[in-house]
Amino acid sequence: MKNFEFKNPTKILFGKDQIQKLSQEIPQDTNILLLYGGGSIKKNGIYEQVKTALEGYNLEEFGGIPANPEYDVLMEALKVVKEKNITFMLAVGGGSVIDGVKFISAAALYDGEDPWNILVEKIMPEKGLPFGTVLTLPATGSEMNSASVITRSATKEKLAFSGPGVFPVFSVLDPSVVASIPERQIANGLADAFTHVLEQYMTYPIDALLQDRMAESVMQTLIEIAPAIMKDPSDYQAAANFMWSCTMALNGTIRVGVPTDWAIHMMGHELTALFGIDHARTLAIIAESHYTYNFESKKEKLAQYAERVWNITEGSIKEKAKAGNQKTIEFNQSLGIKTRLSDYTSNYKGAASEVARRFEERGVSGLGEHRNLTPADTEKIVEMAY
């Protein structure tokens, strides 16, 4: 096991009616900016719950943060922060809204000329404008980590950043909200969380026994509850396990002391930037070819995954490893998620070389747990996913 330092300062308020406790978490003399997405929170009752809980506060609003939070929109929100002397933000939404608010949090205290440089230069903010979240869509784990991914449509870029200054102060997780989530988004949430675990697990053995078992338990739970939550989003117990699994998949707990990969995400981000494909679906597109291309370096963990998560006990290490890769494909497909790029666009030819070109242009020379995947390797992996 590797040396590590671990700190997660986010307070979690989990369960029914926790939105009512917002006033206990935010000081009364606070100028709050409430940020949300396309307006679904006004249809499912969450908006009214939040407004009621914050009655008496000085409250401004900013709606319209899109899926794959758009830089230009976030810059408009930043103007509101500065013009209205906002001292606390509340993100009400899924990962896109929360990611967007993390960027605004960092940009509000950034002293450079162009906040986009936070992403380009991979700045890790030590301090940001404080914010909390009310999670409405389990998937990304953004409610309990410091990671954020931002899109800039003008340049077709999708870049990530993180830093100790952009953890949420608190996050409200009420599984009741899952009842109003469309099936497509639930499928995306399951696939996204599952791949988050794989990126931290599917590397090579390092004798981190507890981290492996914890990662495997999150995947097993997602597999177990997937049919129930897809069939009936109002099943509170299934929703509770779904929501907490998504949070645990990426709150830092299972990554400590182990190597991590994240190449699937890096390539997936480029496919979203180029084609607008849902983030979770780009992960499903890349996963099979990534694990096939890197089979020799990953076969031990693939075989362990097959045995422990999918109960595949027969065969050699290579045979179990291949079966494990196939099970991942089948799991994504069982959610109604297609796993080839050509399933999403007829313009896929040339995508692989464009992804490689972008990595080359940014100086990205070493992806994966060994940092040895070159842009030329990513071209082959993406091409295999056509």
Ligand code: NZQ
Contents of the next structure:
Amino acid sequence: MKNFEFKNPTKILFGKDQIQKLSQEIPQDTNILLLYGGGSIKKNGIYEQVKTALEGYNLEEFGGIPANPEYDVLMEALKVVKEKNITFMLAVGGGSVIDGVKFISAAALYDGEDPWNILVEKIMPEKGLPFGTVLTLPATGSEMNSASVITRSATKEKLAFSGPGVFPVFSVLDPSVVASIPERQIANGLADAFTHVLEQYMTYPIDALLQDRMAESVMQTLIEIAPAIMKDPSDYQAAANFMWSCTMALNGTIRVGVPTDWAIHMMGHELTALFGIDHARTLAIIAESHYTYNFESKKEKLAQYAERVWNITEGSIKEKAKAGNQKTIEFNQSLGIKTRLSDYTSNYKGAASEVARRFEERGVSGLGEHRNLTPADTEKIVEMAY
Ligand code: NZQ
Ligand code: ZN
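May I ask for the structure of the form predicted together with 5,6-dihydroxy-NADP (NZQ) now, the form predicted alone having been displayed?
All chains and molecules follow, beginning with the one already shown.
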């Protein structure tokens, strides 16, 4: 096991009716900005619950943060933060709203010229404007981590940053919110969380026994509850297990002391930037070819995954590893997620060279757990995913 440091300061309020506790978490003399997305919270009652919980506060609102949070929109929100002297933000939404608020949190205290540089220069803010979240969509883990991914559609860029200053102060996780989520987003949440575990697990053996078993148990739980939550998102017990699995998949606990990959996400973000494909679906597109291309260096963990997560006990390491890779594809397909780029766009032919060109241009190289994948390798991987 590698050496590690670990700190996660986010307080979790999990369960039914936890939204009512918002006022316990935010001091009364606070100027709050409530931020949300395209309006789903106004249809499913979450907006009303939040407003009721925050009665008596000095409350401003900013709605309209789109999926794949858009830089220009976030800069508008930043203006409101400054003009209204906001001292606390409350993100009510999925990963896009929460990521957007993390960016505003960092930008509010940024003293450089152009906040976009936080992303370009991968600045890791030590301090941000404090914020809490009310999670409405289990998927990204953003509610309990310090990562944020921001899109600039004008230049077709999608870039990430993270830092100790942009953890949420608290996050409210009420599984009842899952009832209103459309099937497509439930499937996305399952596939995204599953891939988060894979990115931190599918590397090489390092004798981190507990981290391996925790990762495997998150995947097993997602597999177990997937049919129930896909069939009926108002199944509270399934929703509760779904929500906590998504948080545990990316709150830092399974990552400690082990190598991590994240190349699938790096390539996936480019496919979202280029084609607007949902984040989770880009991961399902890339996963198979990434694991096939890097089969030799990953086969031990692929085989362990096949054995422990899918009960594939017959065959050699190689045979089990191949079967494990196939199981991941089948899992994504069982959620109704298509796994080839050509399933999403007829314009896919130049995608691989374009992804490689963009990585080259930005100096992105050394991807994967061995930090040895070049832009030329990513070109081959994306091409294998056509
Ligand atoms: O905008 P509204 O109207 O709220 O609708 C949203 C949106 O259209 C809807 N939705 C959310 N909660 C709902 C609901 N509809 C009905 N009922 C509810 N309770 O769902 C749609 C998608 O929302 P979004 O927030 O975009 O989805 P998700 O949580 O999957 O977030 C995706 C974003 O997170 C980034 C992705 O790149 C993408 O930009 N990621 C962030 C990560 C992180 N911070 O750690 C890691 C991930 O790997 C990922 O990259
Ligand atoms: Zn993801």
